[in-house]
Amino acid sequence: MNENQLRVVITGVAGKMGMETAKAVIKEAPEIQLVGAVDPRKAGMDLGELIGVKCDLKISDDLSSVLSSSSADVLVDFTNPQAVLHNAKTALEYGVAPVIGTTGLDSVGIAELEKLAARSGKAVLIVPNFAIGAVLMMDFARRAAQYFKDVEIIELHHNQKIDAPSGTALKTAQGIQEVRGSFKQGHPDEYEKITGARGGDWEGIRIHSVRLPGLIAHQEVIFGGAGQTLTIRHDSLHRESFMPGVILAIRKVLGLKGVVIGLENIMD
């Protein structure tokens, strides 16, 4: 091993994003060494057999033991909203910087990570969406909000995603709200014949979540004005679309401080 290589552990490695990340690290990032793989669903299995790439790692079900034995620098988390906070806290306890791709962390959890990050001296990087095109979509939507106050967000994901709305949709809405402020849209006497028909309401922005097999990750932001609409849409057609962002996050996280949210904060 080159002593300048970054040592990385992936938890949730048996999931689709975890497997894609493992393949990308091994095949496309010679300056990064994969030193640990964690996923209780496939504990004991050879990682190389799982991902179809030569690799001498066994998948573990114990994150603490992997972090303590691997001298890891970075933990990449693609687990689930129930496990992500515990995993990030465990990483910080071992002096490892977490890169979190799992959505679902609430403000209380983020505040807790901010305290632990300050104490450990390691940053936490939370990335709602690793696709560079999605980051640009959010930036364009924020710009458009200067000129269009009425907006709705439709996010579409595969049917195995368990949280709704997506982290990307929430971050998009937050960026729009920062520009236009809170604003009550639509007819003042509007009502729903079926509860939820108009989607969720966040600061006056309607967010609609679609979950279907065949989808990966998609979002459109529709602005409306007098006599016109503006639609900004991004589609991830394969999980490889996220890998340049994941690799960038691994490379950059050790140079950060505190809790950083969003890939745009590390893009040059």
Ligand code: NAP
Contents of the next structure:
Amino acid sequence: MNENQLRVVITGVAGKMGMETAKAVIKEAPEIQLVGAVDPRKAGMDLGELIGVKCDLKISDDLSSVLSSSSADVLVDFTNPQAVLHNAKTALEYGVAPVIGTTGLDSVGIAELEKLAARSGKAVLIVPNFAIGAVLMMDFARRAAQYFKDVEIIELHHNQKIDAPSGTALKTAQGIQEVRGSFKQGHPDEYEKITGARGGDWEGIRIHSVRLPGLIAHQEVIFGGAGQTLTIRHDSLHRESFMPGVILAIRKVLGLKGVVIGLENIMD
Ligand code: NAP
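Given the form predicted on its own, state the structure of the form predicted together with the named molecule.
The next block holds the full complex; its first chain is the one shown before.
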């Protein structure tokens, strides 16, 4: 082991994103060492066997014992909305900086992490979308909102995603709302014949969530104006699309302070 290597633990390592992250760290990032793998789903199993890449780690179901024995610097969490807050708090208690890819963390949880991050001196980096193309899509949408006030968002994901709408859709809506303000779109007397037909309403922006097998992560932001529409679309076609962002986040989190939300804050 090289002393300058960053030491990383992954929670949710047996899930789709966790496995992809473990492979990327081992194969693509020699300056990062994977020192812990946590997931109750495959506890006791050899990680190398699971991901098909040579590696000398057993999967554990006990994050605290992995953190106390591994001298980790960074935790990468790809679990679920129920587990993520506890995992991030545990990491901070051990002086480990969490990089959170799991979506669904609410504002109360983020406020708790802000307090703990200040106390521990370690930053928390929350990234609703690690795909660099998705970050650009949010930036373009924010710019378009200066000129188009009416907008709807359609986010499409695989059918195993449990939270809706996606963190990216909410963050996109927030960026648009900061530019154009909140107001009610559409006909003032519109009504739904089926509940939810007009999607969720966030500050007047309608967000529609599609869940289908075969999809990975996709989003369209559709702006409408007099006689024209503008559609900005991003597609993650494989989970590899997230990995350059995950590696960048691992490299940057130790240089941050407090809770930082979004990959755009660490991109040059
Ligand atoms: P997944 O395949 O269901 O994997 C989640 C894994 O976490 C499962 O193996 C699960 O085990 C495990 N887990 C549950 N509780 C745990 C705990 N306390 N400690 C350790 N592991 C635990 O889900 P996924 O598709 O990889 O997605 C994971 C999260 O990442 C979701 O919130 C998703 O929305 C998000 N995501 C983010 C991005 C991004 O760019 N930020 C991209 C894609 C996905 P069990 O099955 O036994 O519960």
